[in-house]
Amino acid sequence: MDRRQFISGVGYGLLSLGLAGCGLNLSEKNDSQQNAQNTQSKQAPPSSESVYARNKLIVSEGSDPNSLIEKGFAALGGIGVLVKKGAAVVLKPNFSVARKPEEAATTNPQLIAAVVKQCLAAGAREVKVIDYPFQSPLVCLTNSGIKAAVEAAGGKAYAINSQSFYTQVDTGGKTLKTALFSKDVLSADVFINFPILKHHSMTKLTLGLKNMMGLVWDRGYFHSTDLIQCIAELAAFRKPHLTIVDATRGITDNGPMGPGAIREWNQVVFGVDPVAVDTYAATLFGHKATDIEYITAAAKLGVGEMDLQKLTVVKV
């Protein structure tokens, strides 16, 4: 049985039970269908060409969160090149599960706090840190340490777990034609995708491209149609200005929920090209980009480059 047959045969049965790793239930789909007409429809503004070099990946190595972030932005050309005075910044980490930082299933809160500080120091008027967790939002925010770390750094951290946080957009895909997408991201001057590198039972890995699913209200649609293609088409619709992958440490099995065996890489990967960033991060896990279906699918849509030989990888 191939992946599509499996999904079409049992997908909705799993969804009704709350699909492990995605926290889905059929009410999400029904709510979005019933209320879409009450939500303003608009196309996302064009993702502005990044001020950083698209063919460059920065790999910051070490164990100190502040140093990792400072070195990464410095090698890119400085945070001030990206974040201008008065900018509204949105960070999208992964705090989808109620795990503590040491369990390595959510983005490191100290790394997030370091980025918040950098953005505010550059003159950002606000920095929002958002995700759509599939467990209790308050517990996820608290257990992950993200709420406390972000607020201490001067930012705002909250879950976008109500349909009021979304607006209907034309995504332009063949499978994903429309979606209820995050208003916060659509209105941001700077959007930074900030996943953790970890195992995922359905897609092998959670990386930047898959992390974007936390910006969509009806994730059930992804699983009931074609998960891989939907991830790729969502990536083509809205590219981050920057992707930062927390590859300091992550679970290598039982993902995405955990707990699982933990491996340390002590790296943080920065890049404009979301496909290239995911491709490099996958190699840390021992995978080729072609092993991760959604990376290949996104590359075919022109989202980014899979061939690391065509990129400049700078380690700092």
Given for the second form:
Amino acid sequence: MDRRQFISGVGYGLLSLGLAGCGLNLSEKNDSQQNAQNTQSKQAPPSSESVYARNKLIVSEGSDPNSLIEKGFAALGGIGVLVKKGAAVVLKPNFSVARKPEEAATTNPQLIAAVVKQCLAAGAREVKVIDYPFQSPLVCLTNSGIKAAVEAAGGKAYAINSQSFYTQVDTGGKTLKTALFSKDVLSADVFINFPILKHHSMTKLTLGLKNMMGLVWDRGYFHSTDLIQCIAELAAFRKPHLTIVDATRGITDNGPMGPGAIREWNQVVFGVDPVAVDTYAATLFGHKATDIEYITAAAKLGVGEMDLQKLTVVKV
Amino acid sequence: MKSKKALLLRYTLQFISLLSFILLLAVLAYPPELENQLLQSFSRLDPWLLLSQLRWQQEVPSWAWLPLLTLVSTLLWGRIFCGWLCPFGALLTLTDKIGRAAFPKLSLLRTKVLRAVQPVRGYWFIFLGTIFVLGSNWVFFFTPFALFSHEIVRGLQGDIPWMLIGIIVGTLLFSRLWCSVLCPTGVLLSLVARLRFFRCELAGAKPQESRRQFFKVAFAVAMAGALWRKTVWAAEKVLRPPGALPELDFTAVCNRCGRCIQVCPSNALRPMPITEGLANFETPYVIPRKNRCDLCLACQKVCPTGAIAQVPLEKIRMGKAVIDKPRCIAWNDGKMCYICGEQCPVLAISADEHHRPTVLSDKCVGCGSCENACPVNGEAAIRVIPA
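Swap state to the form predicted in complex with its partner chain from the form predicted alone:
To see the whole picture, the full complex is given below, headed by that same chain.
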């Protein structure tokens, strides 16, 4: 308890310093969401001033991991636009559970490896592949095949499973005012969210917006306050430069842990707008986006567009 | 010249043995692979492991030839296992050399003490043997592969290997007293060596001496008989590793080598403190609120004794989860929390239409994922009751 108190004390200390730096006042910030959003835009590093068209979704179809990824980036306008020479890239796939690739509960390791290769070929300084798994990191990294695939491709894969990987940030939400958020993501030049499309017992689906929870230290807070609102507010705090949804295959029940019935879609969805990407993927799964509460909640906060009519879907 | 070469060979073997044993334990990790197979084969050279298997599993294991090899070689050439292959013996040989160089003045005392203590080993052996036969395996803890392994693991886990330190200090002062008098394997093999074919010296003891001996033996057996039950008792119920034998058998069979603790990728397995009693001291257990068992079953693969048996996942029953509904935020506060169910690796928790969890006890294996993940402050609202 002492240690936790000390760490949170340090966290609050850092937070207040940060706020002082922003020339803002803590009590004022908590009062209204309007202010909170100001804080967010000042405190969060310029994130998703996107290099790719915001209203476009790329859907690549097929079964070969390399070509799925290559086609997708080509259609977006080339990876070189996003990943500049010397860039530090962070990928956030889903390896939260200790399941094997064929159990379809974790992001396909071959897809991840393909993205790692592309980033390095584009001149990235480093590519980190991170998640905060439920189960022990080593078992998740090994069973999912992600560690082996990423390392073979030249990247680094690890679990952010101790508090030292996190720093206190002002998330600026109503429910989620602050959070201990991944330092790797905060310091990255390029941040790509890389979820798998699969069933989730509580939120129906786990997608890009939900996948962001793996970048937060205290997930229990989400559940014990308001899960949907927290997911939406986290999405508003930090948008990835790109979301890639692995919709090659996924479990359609017993999620997120599995084992469950597996369905294949053989698609990979690329998009800048996290709400739009999730909307498309939810539809693919057979849900209406309005059924997935966190998509609606995020759209309400202005995170993105959930009307597919307003988007261009390009199939490649 | 020949003996010099032999000595060189002996030292080389001892050095390799010591170094490889420490290294193998240091690299033992999930998933256990070649290093585990080497460790297993290496430690199976110890005949006590075979005795233990016969005592508790009542079947001849496929690797029985390894300890038999040791016994046969002992019959042929004496205690070559102790002097050439045993990693702990190697360490103590080295320590002894240092001790003799550092404290040359003690050499007379050393010889005296060794000579005085030497006869005790027979009775000590009978004492240990009786306890072993009656049903406790802590005897086995003193065998080199168990004890040394346990102490190395302690060191690797950042704890002080105080037994090792004690034995090293003892060896510096009194030479290899441990090997020749206290080590159960050493004593066993020295008894076997007495029967050896090439130097038969079964000189009959004098009658009056044999009578005195009889009383001493009887005393050792009586002591063992009186004490053994005190060394076997169940701890307050705790979660044991997946596949562990029933509690009393588990504490009896486990030799506390610590390999399961070393290999456990989630650090769920921890050694029990001495406050839980001598019988449970240093046996592995899980505190799910701290770390859950991920059911990787690596502990089953590394266990040299079979205390953690090779039980398939479907048949594992470490305990059963029970929900404390008044404290559960889904049941009591209507919160959208189903973390226990989300994280249950065996789908043993089901949700109703409000995402409120219910445990399906026939499916629950007792891994503790739910208790570990429960976001309620302090004690979890779902807890695993050990089987």
